[in-house]
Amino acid sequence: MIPSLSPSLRPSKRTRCNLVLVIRGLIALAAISSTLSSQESRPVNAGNPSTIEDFRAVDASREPYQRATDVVAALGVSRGDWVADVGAGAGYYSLRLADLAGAEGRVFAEDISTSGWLNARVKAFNLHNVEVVKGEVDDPKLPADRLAAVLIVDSYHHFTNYTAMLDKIRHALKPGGRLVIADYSFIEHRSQARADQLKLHEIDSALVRAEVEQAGLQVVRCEDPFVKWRPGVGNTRASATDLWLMVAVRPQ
């Protein structure tokens, strides 16, 4: 028989809480470390992304084959403002929206068919003011009079519907907000029909002026080209095709 403790010699209540207090804490922390580790040894999967170190690898050819940052500059967007990434892709611009838009602020990422990365990276980057839209080929699906700017970027050649879609963004744009253009055009090719150079997944700049303006938007800015084109990883591009930018505003 094992003799018990005298009651000196007995560990208190609130020693024994603190004992599992403690206990809990370092399975918890040995959970952690194995996780860390387990996300150490993994490979990184631009393929098929769905960890931040994964998106990061994709999203690193952004910057020196779109100028990314000047993009995301032409919007002018603050803290608090709504908007939109009209055909958001894989969401990287959506995650750059959402960064400067804040918390008090509302990015929407529109895509006509929201793919499993959009998704995966809403998750992975804990994007609480994003807000995954599934459009239509007639309708983003904004809120009317609202947001202070849109984007689309390599998406305008895909609109099957450029008439409607531009009227459902004219409207979902508040007086004065900012629909950003950029889209690829390769200079030789700008003399065929709009239809063939849709099938080139380009389109001219100055047929994409001609229609925002007819939609009642006021083109106030236009580069072209706003990147040359330069061959490298990461240029998905086959052809010396650059890149152009255009700005327009909702007249107040």
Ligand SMILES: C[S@@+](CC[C@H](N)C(=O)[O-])C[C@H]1O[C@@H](n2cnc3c(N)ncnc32)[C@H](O)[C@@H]1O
The other form holds:
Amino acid sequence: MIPSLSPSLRPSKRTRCNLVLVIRGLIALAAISSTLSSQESRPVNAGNPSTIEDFRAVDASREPYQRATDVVAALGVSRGDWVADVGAGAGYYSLRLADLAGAEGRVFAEDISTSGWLNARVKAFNLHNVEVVKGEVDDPKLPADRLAAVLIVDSYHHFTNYTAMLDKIRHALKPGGRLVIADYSFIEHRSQARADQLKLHEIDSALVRAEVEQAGLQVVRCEDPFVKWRPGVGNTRASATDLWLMVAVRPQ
Ligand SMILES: C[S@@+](CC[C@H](N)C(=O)[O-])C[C@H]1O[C@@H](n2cnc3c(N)ncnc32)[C@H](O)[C@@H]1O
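Switch from the form predicted on its own, shown above, to the form predicted together with the named molecule and output its structure.
The complete assembly is shown below, putting the previous chain first.
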């Protein structure tokens, strides 16, 4: 038989209420700490990025290997501008442009293959001012006469119809708008035919300069090399090849 407590030893109604509140608080704290610790323990997944942390891990090599801040500075983007990242890939530069153009601006993240990574980045970073555009090999499908700047990083050498691409990009820029191209070339490969350079995922800046001028754009700057190749963790280039950077303007 269980002895009942004498009335003087029984907890008062108020004490019981306080006890219930304390227990509920402890349960809530346990739930919060287990959620936090499961978030903390999720390993960063750079192989299949979906969170801001994943993308930060993927993006970490951009400054040392491409001088990314200097690349975007060459575009001269102001808040409210409409700009495009042509051959956007996983959208690293679209993200940088979204920050520069601001909420009142617009970024067209264009690629012929709008990968899951590009859409995942737009979602993870909540990029309201970025529009993903699926282009064609000969048409980036950009608005005409409207863009302050167009960026092409590590993509120009992929353009199978570069003449049509440059023509459409010139039409998309407003007069005075800037085109910045950054791509790879190693001095020892420059004597090779254009097609052979492309097989190495490289293209001589002198070839591109001639093509850009042929398209009616005015080259105002060419830094070659812009970044000297060096081996190391995070370098996506297996063999020696330097990065060059070119800035061209649509004449007024
Ligand atoms: C090496 S990735 C570079 C991606 C990105 N710019 C970066 O720096 O991470 C080259 C990209 O160019 C895209 N591409 C190839 N030809 C293209 C074209 N004609 N128009 C637009 N994108 C193209 C490919 O689908 C690929 O995503």
